[in-house]
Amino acid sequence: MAKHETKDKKVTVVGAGLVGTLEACFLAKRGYQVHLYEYRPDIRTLEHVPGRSINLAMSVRGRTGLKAVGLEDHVIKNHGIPMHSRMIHNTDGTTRAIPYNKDGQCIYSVGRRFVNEVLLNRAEEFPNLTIHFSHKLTSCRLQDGQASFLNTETGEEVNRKADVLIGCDGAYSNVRRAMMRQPFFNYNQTYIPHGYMELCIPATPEGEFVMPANYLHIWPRGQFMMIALPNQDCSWTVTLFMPFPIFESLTTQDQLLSFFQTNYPDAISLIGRDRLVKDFFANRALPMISVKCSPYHVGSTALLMGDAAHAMVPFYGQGMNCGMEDCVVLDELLEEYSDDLATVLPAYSAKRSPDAQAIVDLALYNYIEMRDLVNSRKFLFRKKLDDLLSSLMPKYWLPLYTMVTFTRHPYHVCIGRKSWQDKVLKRVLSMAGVLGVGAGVVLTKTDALHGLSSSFITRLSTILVKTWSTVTTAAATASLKN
């Protein structure tokens, strides 16, 4: 409970997806009178939920949000499937694992629908939280927290006045559309030229996984890729990402099978030839959008959170995690400023906007990494070096993926530290005289990466550490203070 009494403060949350429902729980826990509105019917009653169904990769930021409302153990221990590495599938059918970090930390595959239903169940436990399904937002006046809804089942119009209106209504947010009419509101959206399509790898007839379960499986192919995340029923949610022109070129069964035989030969038997053909032509490639905007608030009466504020492509697995962390950050600010909304909302915009915009950019970059760079010997050599330096100097060196996925360091700080590490590493390698040796080994031998001997790594690490201690300790300390 906040330091100031909140029981008389009313909040309207638009959107009962993952972020909206979690935020409603946070606010109800603080004592606010919360009304949560959702355009769809109650998903717990539906056989099929319309909209995105890409599996979610839950990491520390999302888990922190669930923990605050008492759901982390229920979701992670009872439903999450740990994935400790990427499993790379080559065109010749061979595979190799790339651990996410040196400490064996993992992310968890969870179902979007399952997490949403668990959050809705939790929301219903709060007596000061009311959920309104099948209510479409028709208009809002942001300056006074006023919102009007149409009950799509009865045709009734509902008007709701609140101390604050929070838009958690997704990448195509109606609340954000209203905010765009405000002066000094900045907005940018970008559709990437690649789409996605979901397929499925079924379980074996015995109900078991057909591939090793505790991995995020990736088929990287340069300009396109396919990934697979494990499900509780031992099936796999497969997502094919590639440019729209390639999707559009595959118009016949023979073209599709030839494309898969060339690029994903092992996936044909995993998915099943007939099922692949049926599912591919029964679906269509869907677009992916990035959204940036600022500020996220209007005065003390309106706020954007989640995809409404920062939609991102799914390639860093941070869309849900970032949105759930939004709820944590807002709660921290409400606590810090004793629920003074006039102070909290501007502080939230100032604090969250740089981080959200940073992860939106980083998510797009990670698509390049996943579809292409994971096969680069230079990339893999750098990853080994990052892990080595992190082991030797954990206070000064963390790989970017580790910072983003396994800590709550602000996203923009993670990127800043990565840039700083790149500069330091370049300087250290240059001064140590090993840049040419390392590059020569990596670039001139086809099996160089796997052939890096422990003695080479040891000698390299000794040189790096000695140089590091004399050249960069002061800079590292200064960087960590920022």
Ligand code: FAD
The other form holds:
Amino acid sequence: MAKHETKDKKVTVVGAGLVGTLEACFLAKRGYQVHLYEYRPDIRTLEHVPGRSINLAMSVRGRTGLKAVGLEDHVIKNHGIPMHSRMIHNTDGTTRAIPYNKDGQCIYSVGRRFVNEVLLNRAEEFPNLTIHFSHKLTSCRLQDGQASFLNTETGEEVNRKADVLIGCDGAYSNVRRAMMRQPFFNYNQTYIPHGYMELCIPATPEGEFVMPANYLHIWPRGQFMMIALPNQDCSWTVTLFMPFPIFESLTTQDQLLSFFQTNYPDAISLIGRDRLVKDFFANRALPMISVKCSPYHVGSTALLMGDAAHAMVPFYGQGMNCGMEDCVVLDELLEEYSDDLATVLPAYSAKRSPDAQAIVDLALYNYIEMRDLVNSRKFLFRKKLDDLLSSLMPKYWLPLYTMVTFTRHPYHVCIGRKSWQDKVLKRVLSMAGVLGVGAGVVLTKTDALHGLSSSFITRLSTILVKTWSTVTTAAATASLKN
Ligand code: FAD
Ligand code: EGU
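Having seen the form predicted on its own, could you now give me the structure of the form predicted in complex with the named molecule?
Following is the full complex, with the preceding chain placed first.
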């Protein structure tokens, strides 16, 4: 295919968040004339940035995106805090570490604002990329790449026409709203009953971490859950997840403290009693939305990426990672089809939507699963079972979070393997059950009749174990074939 000239092709990117800014860099690198529009003022000039979570877990998919624009080392090596294990906090104050990976792979806690600023600095280095802050998209015509913005500082209306308009304007996307008027555009959104609130565990007066730093700390409590990620300044950002009615039921200082005393006793002194009360009542719980839609494109002139295309609940730590991987996938297709947008945009929708839908589903599924994990024993059991099967059949069984977090296997492949694994697990468990009952019957009967020696019982159990593993392998092979 003939190479399409990019240097006189114009692109408008809406939203200079984590995904829009990265995508603008990718396109500028390919030679497009890029205009990036952002509703907020330049966050680099602000003291405090309002809005969502302060830090995020970054893994291989996000890193691949940063690497392509030369930022991986800066973000990960200089500013990322490695988390090689989870640390589970029980109600009785005991803790337990559960590593992510035997090969020492880890995830990184990065500051949202820091990553966004690093990306904006990189974006400004391209002569063919212009950033317009304080510009709010007010309307657009997707068929011809036309967009109107309100300059919130001057009150002026600004119009821009481009060859392609890319909506990276987040979970409540305006570009997506315009797409909803297109025939054959499918859309689905779900609010979960839980909200989240961010609290802070400060550093010690000496400026040190009050908990072991290289962990993702988790307080699993069924309906309630808390998670803490480390910050560069040795503080922790704690995120409390619980149903909105419970947030609303905590209206006084006493109610709040007794709730924490029951569920998170160790967190009271970590956060500090006064700070907990002050921050909890100064903040409000925020909602979490899950969005699926398709296709992501209109002709050769409009495209959705990042949360605008696939907002997900945060229970897999993949929203940003997936959005940054979007940029990598689009770049690969631009390369493959020589920047022919009329081919690339439909190809991108076809390739990316099954994967984005898979991770949106996995995140929701994990939200349900996390709700029944009450303590480290349960959490550990799930992980141990996964790890055991993975060591029994390393070729076929990779724990799901390992596939999602530490590989770039397409998400739909991860979910496919997960349902295969669930099927195998079901069969194996029911066969183990049948065998177990059989063994029990044999043992009690013969024992009652003859009073067997313990060496016989040992031999019998060896045989049972061998049978069990043969059946396991047979079940696995059989399922693999269908
Ligand atoms: P956004 O970051 O929302 O950026 C959109 C941008 O568009 C914003 O700057 C906004 O101002 C701008 N904009 C919106 N409307 C307009 C308009 N009309 N005109 C102009 N500009 C506009 N992901 C992870 O990978 N790891 C995690 O650990 C993780 N933890 C999370 C924890 C919580 C509590 C939440 C809520 C999310 C978490 N995520 C995590 C998900 C992650 O935050 C998002 O997936 C990511 O921010 C998406 O980036 P984006 O650029 O698509 O959207
Ligand atoms: C939630 C909120 C532990 C940051 C999912 C694990 C998350 C993050 C897990 C938030 C959990 C949950 C995984 C990672 C990560 C775990 C993961 C969740 C980062 C299955 C800033 N989740 N998160 N799973 O395995 O794969 O440790 O707000 F509690 S990182 Cl909910 Cl790997």
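The term rigid core refers to the most C-alpha atoms you can superpose between the two forms while keeping them within 1.5 Å. Note that the structure is predicted; figures quoted are calculated from it, not measured. Residue numbers count along the first chain shown, from 1.
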Check your understanding: Quick one: once the rigid core is lined up, does residue 278 have its C-alpha move by 2 Å or more between the two forms?
Key -> no
Practice item. Once the core is aligned, please say if the CA of residue 219 is shifted by at least 2 angstroms between the two forms. Key: no
Review point. Once the two forms are fit on the core, has residue 181 moved its CA by at least 2 Å between the two forms?
Key: no
Point to revise | between the two forms, C-alpha offset at residue 396 (rigid core aligned, Å) | key: 3.1
